[in-house]
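Encoded as structure tokens, the following chain is the form predicted alone, with no partner shown.
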Amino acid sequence: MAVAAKLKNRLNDLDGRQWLYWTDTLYITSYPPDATHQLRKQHGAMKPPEVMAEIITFFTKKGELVLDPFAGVGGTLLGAALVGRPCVGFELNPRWVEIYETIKREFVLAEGAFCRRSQAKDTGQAINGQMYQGDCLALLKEVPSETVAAVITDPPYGINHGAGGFREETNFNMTDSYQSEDLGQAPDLESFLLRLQEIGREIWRVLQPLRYLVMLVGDRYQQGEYIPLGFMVAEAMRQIGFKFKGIRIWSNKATRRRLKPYAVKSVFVPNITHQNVLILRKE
């Protein structure tokens, strides 16, 4: 431990004990809904800002730039605000951008938590993370190379696909509801992964050497078979050059949905109550 204490920390501002805690592959949290939850819950896949703050704290030093190319309603940006990191987010859907902008107008950071601006008086700190509306692939192309310290994101892996998983291509009307730039509406798994790789190549370009891409991806259950989507995404990122460095299995007990009686007394069907925190590095 004495040797470890003398080593210069090149990644974050944590001490050795805090670093060691973060290497546990089980990542169980219990963050209740925060003050911004009522606005953010309109999005189907939001994450607690406190969880995003913990991830950001491990993979960056204070003041380093964080990027979320699938920003949603701004969980990563809010997490960055909690721990003093500048953050930029890209989001295709203008509805989610407007919710985040509403949060920026109506909430401030006070004593380590978000509260209504009207309740904070003059003690609150403004939320400064910037979100831009548009196709993340196009917006990534505008980011200078090797300027981002960490990319931390929750890609839209089938939000619009329903409980059955990815749509069957033969039953999907491309002209009515599919936008080619909308990853969340990819017609099938292969298209989803190929599009994600295209975006991943731009993430590789903007990320600084030896820094991390962290992706939160849930697994699926489709047509009676478990689909390990997290590992499929990790493999897709490996194919374009990222090194797969590890995984944390995350579950937030305070907001976890109740177990459902899938096929009780018949066959095993899992209640998928966790998400995979995929940790990839540019080497």
Ligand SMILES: C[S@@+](CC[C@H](N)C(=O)[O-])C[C@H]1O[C@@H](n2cnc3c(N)ncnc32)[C@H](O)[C@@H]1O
Contents of the next structure:
Amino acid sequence: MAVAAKLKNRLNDLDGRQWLYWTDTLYITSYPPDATHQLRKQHGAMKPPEVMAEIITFFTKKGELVLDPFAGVGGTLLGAALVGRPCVGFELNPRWVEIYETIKREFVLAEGAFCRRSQAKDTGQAINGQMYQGDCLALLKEVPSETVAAVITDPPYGINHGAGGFREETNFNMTDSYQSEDLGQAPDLESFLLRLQEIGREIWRVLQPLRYLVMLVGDRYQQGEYIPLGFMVAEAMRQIGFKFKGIRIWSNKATRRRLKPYAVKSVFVPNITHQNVLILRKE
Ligand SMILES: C[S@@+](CC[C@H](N)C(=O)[O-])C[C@H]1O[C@@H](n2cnc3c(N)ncnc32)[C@H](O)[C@@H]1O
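Would you mind generating the form predicted in complex with the named molecule now that we have the form predicted alone?
Starting with the chain above, the whole complex follows.
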């Protein structure tokens, strides 16, 4: 600990004890829905801003730029706002961008939490994170190389293909014209991973050296088999050059759904209540 105390911390603003706490591979949080949840829950796959804030706090210093290429309704952008990091998000579906813009218009940050602008006293602070609508692959190409301190994201899991597919999770509308760019609509697992690698190469380019790509990915159970999607995504990123540094098994107790009685007294079927937080580094 004496040696650790002398080391200059190049990654974040945490002290040694806080750093150590964060290395536990089991990551249980208990954040109840916040004031913006009512708007954000239309998405169905949104993440609690407080959890994103914790992740951002570990992988950046105050003021450093965070990027989320699959921004949804803004879990990462709102998390970044909570801890004073500038953040840019890309999102394909205009509906989700609009919800984030509504949150920006109607909410402010006051005493470390979001509250309605109308209820805040003069001390309320505007939410600054900028979200751009479009395909992240195209938008990433406009980001200058090595300008981003951390990419923290939650890609769609394009694995449940065919009828019904990913629509359940994103309220995807088949008539939308951006259908082909939606990673969640990849025709099969292989094309999903190949496309993610293409995006991953751009992420590699925009990331500063020795900094981190953090991805939240849920595993799947499909047609009688467990699909370790988290590990598959980590391996896909490893193949394009990222070092796979580790994983945290995350579960938010406060919003966890009830266990469903799949095949009880017949076959083991897991209730997947966790997500994998994949930690990858450009080195
Ligand atoms: C799992 S959600 C992210 C949710 C987000 N973390 C939140 O808190 O709201 C993944 C998002 O990626 C978006 N997406 C899919 N393909 C995309 C692409 N090519 N470019 C940008 N966004 C895309 C989907 O529309 C979806 O909203």
